[in-house]
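This document opens with one chain alone, in structure tokens, the form predicted on its own.
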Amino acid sequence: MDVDLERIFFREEDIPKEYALLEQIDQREFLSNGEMLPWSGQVSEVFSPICVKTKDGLKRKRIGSYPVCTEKESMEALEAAVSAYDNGRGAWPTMSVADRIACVETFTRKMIEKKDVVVKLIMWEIGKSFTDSIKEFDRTVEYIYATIDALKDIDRDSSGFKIEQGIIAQIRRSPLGVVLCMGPFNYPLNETFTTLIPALIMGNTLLFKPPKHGTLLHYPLLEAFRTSFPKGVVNTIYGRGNKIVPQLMQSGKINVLTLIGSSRVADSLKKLHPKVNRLRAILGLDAKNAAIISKDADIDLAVSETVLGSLSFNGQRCTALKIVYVHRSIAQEFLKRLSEEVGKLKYGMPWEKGVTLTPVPEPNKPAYLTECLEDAKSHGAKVVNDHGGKTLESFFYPAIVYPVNSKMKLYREEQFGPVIPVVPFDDLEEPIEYLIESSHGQQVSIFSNNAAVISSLIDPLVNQVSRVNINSQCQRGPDTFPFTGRKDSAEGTLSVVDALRSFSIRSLVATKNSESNKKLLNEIVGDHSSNFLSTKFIF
């Protein structure tokens, strides 16, 4: 197959109208303290990874701009969140669970009204296929409703009183305070909302910083946030993260840091907080998920799952397979079939039907991946698939690299792109040792039809990673399953239920079991004078 990367790019006038943005979005306002505040200062231009053909060659298409705010605006947003929380006495943290749920439901209805523009912005900002952009939006809405249902279950379970050893108590969950929420570019809506929504619905107030790539898509939702929640509950901050975030952390007023991104960034931010014991961190960080393909694996299945696991959204997923261990006896057959299947993948623009491989959003990513390939070649590896590593502007054609060894960048570094490093092994102890020595510990995939082989890997590996997948790629879902990692891959656990627990703490009201105290409790509950101490049942 010949790979003509020039042909995948369109002229401006040839872009199908149903996928085009109606106009560039130049954001000149941000949400802070319940108001959409105007911005006339510095802005950051947003250029899509989708290039267009011009008389001067390929050019990234400009799709808009957003504010580059300063420390002043960020600190004002922080003060708004602190004021809205008001040491736990604000309207939002003291609101009943049923009323908070109603606010989130109102927001979700307004969010759905913006689906068309948000989906297009996901596609244009990060190059995700139109089909997958729709899936991301729909999955996010499903996640919100699942979170609401999970909170109802938790609240129903907490609606009664317990009597133990002469003490009457009601145990519920209460918020933690002000949350700084920072999401990733690869799932800029879904991954951001898997922390933002549970933090919000549990009664916390928020500072929300959109990702660098994937900022504009949140703009159409700001008015929905403003009109669905009390003043100061949701505040957006814009600007250079290394400028505005340190001061926020140094203030000591951030109670929860939630970040999906780099462990290096997370470590540096946590160290800035002056009261580290008061800071809760909920982090989704680096991962270098491995596949282990034994000599008795179903090669066709291993190949198909490796293609999906390593190249879905160009391999730009924390759960992607980023290194593949294959038994030496089947390595050549595996590489042959893997190369054939990669060669069948459709590449092109995100709106094209059936497209799998699209431009990558990070401007420096093709150069970094090329550097990784050259480094691997210098240490004895080859790119084994036709056209692997061919680049043009924002597009990088997938490369299968073999044999990878410990001297290469691809052995340790998380490439976060369409490169598949393959390592041959003779003894299962080799991939086990790799995972033991790795600083990452998110997931692993085991491919084998031999129960004894699988069981011999399960027991050591469940103590190295948080999820062991058998004959399937690594993945986050279903959203009801725990999602976390060991070592430098995560802190805290996210899933629909776990996230609600992560952004709250168990609190209780207790008293001695006496007639006078029982009368007091009945009076409070009967008068509905407390939102916390309540036997209301949410359906």
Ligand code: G3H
Given for the second form:
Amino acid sequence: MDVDLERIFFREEDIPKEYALLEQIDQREFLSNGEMLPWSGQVSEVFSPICVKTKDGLKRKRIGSYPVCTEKESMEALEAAVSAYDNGRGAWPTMSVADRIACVETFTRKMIEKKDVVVKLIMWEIGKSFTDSIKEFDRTVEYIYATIDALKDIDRDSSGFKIEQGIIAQIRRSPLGVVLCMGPFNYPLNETFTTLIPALIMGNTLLFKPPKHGTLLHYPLLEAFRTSFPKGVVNTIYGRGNKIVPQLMQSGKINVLTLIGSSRVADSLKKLHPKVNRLRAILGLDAKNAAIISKDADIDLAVSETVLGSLSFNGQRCTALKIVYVHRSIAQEFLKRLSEEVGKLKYGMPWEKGVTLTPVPEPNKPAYLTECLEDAKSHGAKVVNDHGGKTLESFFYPAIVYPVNSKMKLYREEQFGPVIPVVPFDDLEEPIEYLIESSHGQQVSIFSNNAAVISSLIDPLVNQVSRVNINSQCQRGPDTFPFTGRKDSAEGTLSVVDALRSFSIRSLVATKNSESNKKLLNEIVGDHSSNFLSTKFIF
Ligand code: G3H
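Pass me the form predicted in complex with the named molecule as well; I've looked at the form predicted on its own already.
The complete assembly is shown below, putting the previous chain first.
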């Protein structure tokens, strides 16, 4: 097969109309304190990873621009969130769960009306295939509805009193305060909303910073946020993270930091808070998930799951397989079949049917991956698949690298791109040792048809990572399963239910079981004078 990367890019006029952006989106406003505030300062230009052919060669297509605000606007947004929370006395944190759910339902209806433009922007901003961009939107809406159902269940369980050892109590989950929420570029809508929505629905107020790649797609949703929630409950901050975020943390007014990104950034931000004990962090961080393919694995299955695990969305998933250990006795066969399957993957523009490999949004990524390949070659590895590592502008053709060893960057660094480092092993202790020494601990995939081998791996590995996948790639879903990690890979647990817990704390109202106290409780409940102390049941 020959690979002509030039041919994957289109001329502007050849882009199918149904996938083209009708116009560039030049955002000149942002949501803060219940208003869309105008912006006339500095802006950041947004260039798509999708290049177009021009008479001057390939050019990343400009799709719009967004505000680069300063510390002043982010501090004003912080004050808006602090005042909407009002030490837990604001309209939002004291609102009944049923009413908060109604606001989130209103928002979701308005969000769905914007589906077409948001999906297109996901595709244009980060180069995700159109099919996967639709999936990302739909999965997010499903997640919101599942969150609402889970909260109803939690609320139903808390809508009564408990009597223990002569004490009557009602126990509910309460909000934590002001949440600073920052999402990643690879799932700019979904992963952002899997923290933002639970944080919001539990009664917290928010400062939301959209990801650097994947900013514009949130713009069409700002009006829905503005009109669905009380003033100051959702506030956006735009600008360079390293400029505007430190001051927010130093203020000590952020109660929860939720970030899907790098452990380096998370560590440095946490340290800026003047009272770290007052800060809760819910973090999804780096990962270097390994596949371990034993000699009695079904090679076809291991190959197809490795392709999915390492190359879905060009390997830009935190859950991607980023290193593959294969038993030396089957390594050559595995590499041959893996190369064949990678060679069958369709590459091209994100709107093309069946496309898997698309341009990558980080401008420096192809150069970084090339550097990783050069480094691996200098330490004795080869790129074993045809055209592996060929690159043109924003596109990088996947490379299978073998044999990888501990001297190479690819052995430790999270490549977050379409490179598959393969390490041969003789003894299962070798990949186990790798995981023990790794600074990451998210997931692992183990491949074998031998129950004894699988069980010998399960017990050591469940204490190294947070999910052991048998004969399948690593993944986050189903969203009802706990998603977390050890070491530098995560802090806190996300899932539909766990996220609701993560963004809240249990509070209780308790009294001695006396006649006069019972009379008081009955009066409060009967008059519906408290939203907390209440036996109202959400049907
Ligand atoms: O980037 C990390 C995502 O949470 C991965 O989710 O496994 O469903 O692709 P996924």
